[in-house]
Structure formats: structure tokens, C-alpha cells
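Heads up, the chain below is alone and in the form predicted alone; it's given as C-alpha cells.
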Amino acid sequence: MCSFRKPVYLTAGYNTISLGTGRPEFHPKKPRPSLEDYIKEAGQGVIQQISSAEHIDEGVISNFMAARFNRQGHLAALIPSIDPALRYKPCTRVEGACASGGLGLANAIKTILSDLADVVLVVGVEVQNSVKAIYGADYLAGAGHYASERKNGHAYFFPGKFADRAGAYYEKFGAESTREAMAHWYAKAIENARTCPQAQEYHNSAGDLLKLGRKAPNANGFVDHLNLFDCSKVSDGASAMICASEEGLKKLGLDKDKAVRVFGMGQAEDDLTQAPEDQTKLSTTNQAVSKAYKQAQVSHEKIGVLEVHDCFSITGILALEAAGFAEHGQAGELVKSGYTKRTGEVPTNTTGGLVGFGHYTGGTGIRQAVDICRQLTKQAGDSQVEVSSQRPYGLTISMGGNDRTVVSLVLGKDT
């Protein structure tokens, strides 16, 4: 794998509210933010902390299915609205389900190594909660294989791929160990989201959390093996931020202080209209990630904070394994360990992950970014955490479907 050519810089990131059900100014039959409401709030928080939009060169925005969810395609056209100074600049809208953010920061830094810009906006953004959540579920089954796995799948059609996961992952490491370790993450989640006021777990004043995410899932009323609290919300939001070369750092009147630098990234694919080898392991998740060590010339023990996409409990675990911080089998109990909290080896999903934070589908892998930008730069605020010197790297791993596509960054202070 080929080294960049040049340095590439994430700065100036920008986080909405992630709204839905658990936040006091949700109510499903109220007026709400739009799509375009959260693409402008997002754009102009970050254009508040650069110099001038002016010197945006390129816009891109990552989105998954506002065309199901909000009757609205074309969305590339609607980065103008956040600044006439962007009229007329070039605008790019990407899709990759869930990992639709990471694949919208991958394709602004592949811009900025081509020399076609200096610095490129990427907006991330989702509006959800405009369906009822059965007909949400089915929507969201388009980042699978509709046509061959809507049929026969599930009524809420993810939870039940995920469920087979789990299922899968008891079968082979035991179920008792494997639910405590899950409700070990959901409790984590929620103490991380607790820290950040923009999350969707924010207000959650709940005292047990380890009693409720030990809950048994129940068949009839949900899916066979998670309950509730395995899963990541309905989330209406947007991220955005910064990339930029070190000129166009220059050009923002920013210092790299303000800044993380992109030491390796990585992509990959596999098949969507294939059925998973194994439904314990995420490899595809384990190919993005060792793209992204080599490229850094780094391992998951250089690894200091941790972005993972937990759209449930157990994906959280699998993604461990899959980069390389546990063996197969063994993620529960690091988890248990207390190895992922925040005052743990590797604190992981500081503001409380996709459990805790909340999913707006397409911004995701941005909020991902910026949380880890803001932890290395010491602007995290409540949701700081030490970053050990011996670890002086963060990692965001970005999925979307059933592991189907994953974009990897492993991010670090220029020194």
C-alpha cells in the first residue's frame, strides 16, 4: 500500500444534537429540524471556526437514504445553502449505508492528495425519524441485498442480522459470558453519552445500567437475541469538518494544534449479495483496519482512543476482535476488563458511540472523526479522556450493512 504523497489534516469538526426518542425537545408529532435545517447547522458550525468559506474549495456530503426518508435526492446542491460563498463550487454527494461518512472523508482526502483542492467541506447528515419505526426498518434493509434477504429477513430487518451474530457468538464463546459483556458496553455507552450534551443518551438519569442491559432479549416482542439496549437509536443529525492540506490549514488561519493528521486509511468492500463466512468474525471491519495500520506503519497497541461502530452491543465486540485488540472469542471479557471505559487502556467511543450518542446514519463516520480530533486536540470538554503518550493514536472504523463496507482512519498529532 502506497504512503500519502503529502500530509492531510481533519480540523474544525462540527456535531448537531442527535435527535430521537430520549432527548426532552423529541416529540414525534412536533415540528422538527429538516434535512436541510441540520446540513446548514452543520456547515456553519464549522465555517464559524476557519477564517473565511471563501477558501473551501469543494463540498462533499454523505447521506444514506434521504430519498426514502425525506422524498429528497440531489443533495450535492444543497451544500450551497449553507454559505454563498459555496455557490458554485464542486459538490459531491456519497453512499455507502451506514459507513456513508467514512467514505465521505475518504473521498476528501483522496481529493486533496490529487492537488484538485486545498480544502474540501464534508457534511454528514440523516433525518430518520420521519417514518414510523417498522417502515424505517425496511427502508434501512436497503444496506443489505434487498432483493434475495427482505423476503425472509426480519420484520425490523438489522436487528435481525445482528441477532444472528450474537446467536452465532454464544453458540461458539457461550451466551452468559457473552450478554454480561454486552451489557457491559451498553452501561459504557451510556456513562460516555452522559459527558457530551449533544448526545442522544444525554439526559438518560437511568441507575442500573448494567441491570438493564443484562435484560434477556425476548422473541416475540423484538429479535431472538438482543433486547433494546443492544441497540444504537433512530437519530435525526449532522457532522461536519474540515480536510485540508497544510496549505489549506494555512489559508484557514489554522494552527495544527487544532488539527489531526491522517496517517493511513483504509477501504474495503466485499460482496452485498453474499451471506457472511462467519457470523462471529467482521472481515471486512479486519480488512479496512490492517489497510489502515499499514499505511500508518502502526499496530492497535499504538491505538490510545477508539471509535468503533456499535449500531448494537455486539458489533462493538466483533469490531475489537477485528482490529486486532482482542483475540477471537476473547473481546467480552476485555470489555468486562474494564479495557474499552474511560479510564481504561483504550478508551473507546468517548461520547457514547452510535448506543450512546446515537446514529444518524449518514454523518456517523464524521461524528466518529470529530470526537477523535477533539480528544487528541484537548477540546473535548466533558468527554476528555488521557491519551497516553504510548498510544498516541486514534481509530475510527466506519461500517456499513452487514460489514459490507468500511472505511478505516487512523488519525494522530503532526509532530
The other form holds:
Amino acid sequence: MCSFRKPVYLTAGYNTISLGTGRPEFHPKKPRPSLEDYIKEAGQGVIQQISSAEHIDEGVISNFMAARFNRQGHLAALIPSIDPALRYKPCTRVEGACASGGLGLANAIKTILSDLADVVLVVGVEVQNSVKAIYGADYLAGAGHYASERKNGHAYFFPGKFADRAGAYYEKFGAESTREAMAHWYAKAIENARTCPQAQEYHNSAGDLLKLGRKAPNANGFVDHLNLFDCSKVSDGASAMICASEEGLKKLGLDKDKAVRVFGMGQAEDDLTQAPEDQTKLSTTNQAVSKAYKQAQVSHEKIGVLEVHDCFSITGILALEAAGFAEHGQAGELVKSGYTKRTGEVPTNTTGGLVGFGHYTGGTGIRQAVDICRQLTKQAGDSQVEVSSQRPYGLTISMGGNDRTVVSLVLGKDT
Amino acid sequence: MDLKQRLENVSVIGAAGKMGSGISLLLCQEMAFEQVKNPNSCYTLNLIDTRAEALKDLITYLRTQMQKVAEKQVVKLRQLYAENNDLVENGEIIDAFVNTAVSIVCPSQTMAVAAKSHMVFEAIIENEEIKASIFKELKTLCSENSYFFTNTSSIPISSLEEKTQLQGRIVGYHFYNPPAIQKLLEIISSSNTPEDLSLIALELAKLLKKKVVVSQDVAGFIGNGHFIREGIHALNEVQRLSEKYSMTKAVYLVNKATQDLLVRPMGIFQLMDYVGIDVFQKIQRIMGSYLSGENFTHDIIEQMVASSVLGGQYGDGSQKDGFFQYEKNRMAGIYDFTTQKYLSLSENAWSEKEDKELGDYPESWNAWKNLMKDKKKEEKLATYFVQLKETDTMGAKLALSYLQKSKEIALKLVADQVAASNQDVDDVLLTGFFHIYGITTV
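Instead of the form predicted alone shown above, give the structure for the form predicted in complex with its partner chain, please.
Below: every chain and molecule of the assembly, starting with the one above.
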């Protein structure tokens, strides 16, 4: 695979608070910001960092299920609500389940490469606390194959799917050691979230995180192989950023030092109607990441900061294997060794990931790129980690459904 | 006829009342699950009440509550509906269950609909004559193998049985308020109760996930046997203290001491407000009429009821004013016996000044709400009670003598064979009154 015909940059990111249980301002019975509010906040948060909204040529909005969570379709036409300068600009809504954010970036990148635009505003949003989790589970199940999977699926559909993966992994590589690694994943997620004021678990002050993470799963109340601490949050929020060409950056008055260049982009889909061949592997993630590495001409050894899609702790562990950081069956040990902690060799999910930061599904893929951009350009505030010069790149993995749509980006400083 | 068969047709008399609506909810839930499991049977829950408007509200209440039940039990429901391919999503399954639950419910203002019921629950006003007349009517309506469950909290079952000629077909089934949440169920049989009914009563209690305590058939049973006597002791204490303080202050101090220093969820007068001062009086009278040699009337209660200061709850569950005035279910004022109006507890820091009268609390004191879920509460309470005994304050003395009296009442219930054991009395107070230590063990 050849490299891009011209440089493409990501910059000027903005993440709203990830709102939901755990945030002191969240109360299920009190009014909360709407879908429109989040789109505006994130979009305007980006526009404040650029010279003028006039220079935005196109808009992309990523969202998974507003049609059900908020009874709202036609989201592309909400982009002009961000700023009057965006009226009549071409806008597109993309959907790829929980990979919608990654897919939005992929579309923006392709638009820049097509020369049809120099500046694309990408916004990702999801407002999920509009219904109780038990109904939200129905909506999120749309990321699976409704006709063949929903009827026999668990009430909590995706926890059920990933509990199956966890169960298969326990069987193959040992339940006790895997559960211990999952507890470490949870502890790391919360420790990292505590560095980021926008994170849903920012205020989490629990003492013994490992003890919570070790809590035995309860199949009667939830699912058989995951406890609640293994799961990402139900979240409301949005992320946005600019995708631009070199020319675009100039128009916006943005310094390349504050931007990251997209060195590799890998996208892959697998057949939604088929069950995974091997429950202990994320084969589509592996495909997407491999493409991104190949295009960027790097391997995992050059990745110094990582954003993986840990919708569940087990998914984070499987993703590390799919991205080459560990052999099959070995990622648990890697996590326990501290390799992915903020002081470790490859700090992973530095603002908490989906478990700690939160998971406003349509926006998560963009939130990941915003955080990698901040890390590599040293704008990450209290979440800043040391990125080794031997490992100058960042990697994002944005995954949809049960490893069915994946977008992976290799990002780095343009030297 | 086994319990499952009996559950096919059930009636609740007084269904729209405070207790009746809770009992209806519990039955509706179990019957709805049975209906889903046995789609070819036709389950019927007759909700009988004289008030048409209240029945409408009851249906709305049941629908809302059944939705919550379904949401919580959706994992189980998905299994129950596994064969129904039309129901795929949680939302569809929950709706189907709620619709089934509402479909078995038949509101009615006439008793005649109870004719086909195999079990009839009565939850009307605590008045023996009215209860007896209802059961007499039911006896003529229902088949000879139907069973009757009365939610009386004080009337001896043998007396109801005699007045209605129900000959062993009636048991006391005393739910605590609110029935859907409170785990305690006092079951009272008479000497004529057949084994079959005793077993059905126990089996149903298990199905409803209740903690059963069997009481002997003595007016007031265990729960009110203890509560009413303790209440009268509290009222006597108020009169004693009113020689030094005003009546109003005495009520405040006794209430405060019984909540804080006895580490209970609420003070004795707040509890009387919760039960209803008029209900308290009714039970006093019933107990007085059956139990000789003991005085069950009290001037303060007579005065409160005569002044129509009654406590109890509004239809939405919020607290009515009684000894105390309530704002959003929190105590905001206290009844002034002189002016017959409420004094604000916060104005001029009224309650803070009175609190000082009780003296400092022992160092190891913790409020009930803090200890309730504390795994080391037994240890902490043991230390606390030792310290309380060594404390020389007005509050400590008041609390200790009250505690002693409360324990004496409990032990007498066992000595009089109303309760089979100390544990049974403790269980009633722990479960029905949310105490966090057994009174007989202090």
C-alpha cells in the first residue's frame, strides 16, 4: 500500500465532558444537554482554535444511533447550527456503530486527499442517557446483526457478546490470570481518568481499584464473565477536530507543531451476519491495524502512545494482541507488568479509555485521535505522558460492533 | 387445590388503600409471571374497592410498578419469552409483560366478583365489625374451599372466625407498610386452621419473598404487641418530663432520644405519625378490648385524635402532619400543645437548643443510617451501649430506661407465648421496624 499522495493533518481537537453516572453533574431525572448542545459545544470548541469558520470547506458528523436514542435523523444538517459560516457547506453523516468516529475521520481524510476540500470539520456525538440502560442495550444491539443475533442475544446484548469472548479467552488461557489482568485494566483506566477533567470517572475516588476490578461476575444480575467494572460507561458527549491539508493548516493559521500528521490509515470490515471465527481474537482489528502500520511503514515497536477501543476490559486486552504488542494469550501479562500504564513503555488510553473516560459511541473514535494529537504535541495537560523518542508514533483503534468495522490511524509529528 | 391453582383467581378487598395497593402489586407480579408461564390459563386478580377514582389510580400505579419489575427482571423474562419470535427487543418483552400483568387485573366496586376467587385478601380499615361483615358476605359468595387472608394488625383471628363462621378458612396475614418493600409478614392462625391453609400461607409468603414470623393469636400480635406498648411508655415519659419541660419539648426530647441514642431509623413519635395517630388509637382500643388488666388508652392520643391531628400518609405516600410537621417528608415543625399550631424546628435554632438538653452523645455514637450497612455494626453498637451506660446525661438516662422498658415488653411477649422465642420478637423489630440490633440481646 502506498503512502498518501499529500500530507493530511489532524488538529484543534475538543472533547466535551463525558456525562453519565459517575459525574457529579449527572442526575437521571434532571435536564441535561441535548444532542444539539453537544454538537454545538464541540464544534464551537474547535472553531475557537482556528482563524475563521469560513475556511471550513466541509463537515462530517459521526453518530451511531441518534435515530433511536434521540429520535433524530438527518444529523448532517445539524452541522450548520454550529456556526453561520457553515450554512450551505457540504456535510455528511457517517455511521459505523461504535467505530463511527473513526469512520468520520477516515471520510474526512479521503475528502482532503481528493482535493475537494482543504479543511474538514469532523464532529462525533452520542447522547445515550435519554433512556434507561436496559432500553439503550436494545439500541446498541443494532451494532450486531439484528435478524440473526438479537433474539437469542443477552438482555445486555454487547456485554453478552464480549462476555462470550472473555469466557473463550478464560478457557484457553486461564480464567484467574485473565480476570486479574482485567482488574489491572480497570485500575489503569480509572487512574488515567483521574488526570482528565472531562473524563466520566474523573471524580472516582475509590480506594482499592484492583479489588473492585476483581469482583466476581454475577450471571443472574448481569452477564457471566464480566462485572460492571469491566464495562465502558453509558455516556453523553461529543468530540470534534479539524482534518486539513498543508494548505488548509495555513488558511486556519495553525502551526504544524500543534497538529499530527496521518501516516497510516487502515480500515476493515467483516461480514456482520457471521459470528467471529475465533472468539479469542480481534481479526478485523488486526487487519485494520496491519494496513495502517504498512502504510506508515512502521511496526508496533514504533508506537509510543496508544488509544484502543476498550468497550470492555477484555476487548482492550484482545486489541493489544491484534495490534502486535503481545503474542496471542500474552496481553494479560503485559497489562499486569505495567507496560500500558502511564509510566509504562506504551502508555495506553491516557485519559481513561472507554472504561474510564467514557464512551459516547459516535464520538469515541474522534476523542481517541484528539487525545493522541494532544499527547504527541504536548498539549495533554495533567494527562500528559512521556512519549519515548524511540517510539514517536501514536496509534488509534476505533472498533464497531463485535469487531466488524475498524478504523486504525498511525499518527505522528511531521518533522 | 394447590397454591398454583389458587393463584388463578384471587381478590383483594380494599385494594386501592395504602396496604391493599401494595398487596395487589405483590400478587399481580407473581400472577403475571404465572400467566406468562401458563398462557392457556386465565389468571384473574380482582381489585375491589368502593372508590372508583382510587381504583383508576391503582391501575396506573400497578402499570408503572410492573414496568419497573419487568425492567429489573428482563434477563429472566427473555428466557420466559424465548419461544415467542415476535418479541425480540428488551423493550418489546417488557411491554408484553406489563400488558399481561394489566390484563389479569379486574378493578371492581362490587364484592360479587370475588365469587370465583380461591384466595381473598382483605386490607380494609382496622375495624372488627366492618371486617366481620365483609367476611360474612364473602362466605356467602365464595366456594367452600376458598381461603381468606386478613391484613389485620391486631384483631384476633379466632374472634373473626367466630363472628363469621368461617371455621378455619381465615388466617392473619399481616403485611408491614409498604407491603411491596417491607420484608416482614406476620402470620397468625387460630386453633381451627387446617394444615393445608397453614402450608399455603407459608408457601405463598415464600413466593412473595417475605420473612415470616408466626405469631400466636393474641390481640396486637408481636408487632403491635410491642409497638403499642412502647408507644404508651413513650407517652408516659412525655407526661413525666412535662413536669420539668413543656409537653411539646418533652415530645421532642423523647423522639430525639429514641431515634439518636437508641440508634433507630426514626424516633417513636415520628413512627406514630408514620403509622397514623388514629390508627394507633384504633389498635389501642382493640388490644384494650381483648387484653384485660392492662391500660391501653392514653390521654395524649385521645387529645390528638380529638383535635384531628392524625398523621398518616397522603395518597402519594408523603407524610401528613402529626406530632411533627413535615416538609418533603422531613420534620420541619413540632405540634405545640398549648397553641395547637406547629412550632418551626429551625426558627431561632429551636431544635439545636433543645438538643443540648439531652447532653453530649457518647464518643462511639453513630447514627442509624451510618451503621445500617456497616459490616462491623454489632461490634460498634456493643461498644456504644457500654459507653451509653457510663454516660451521665439526661439523654442517656432517658434512653437507657426506655431501652430497658422496650426489652421488658419484648420478653413479656415471649413469656406470654405470643412469640415463640426471643428471636421471633427480634426478627419482627429488625425486619418490620428496621432496627439494627435485637432488643432482647441488648
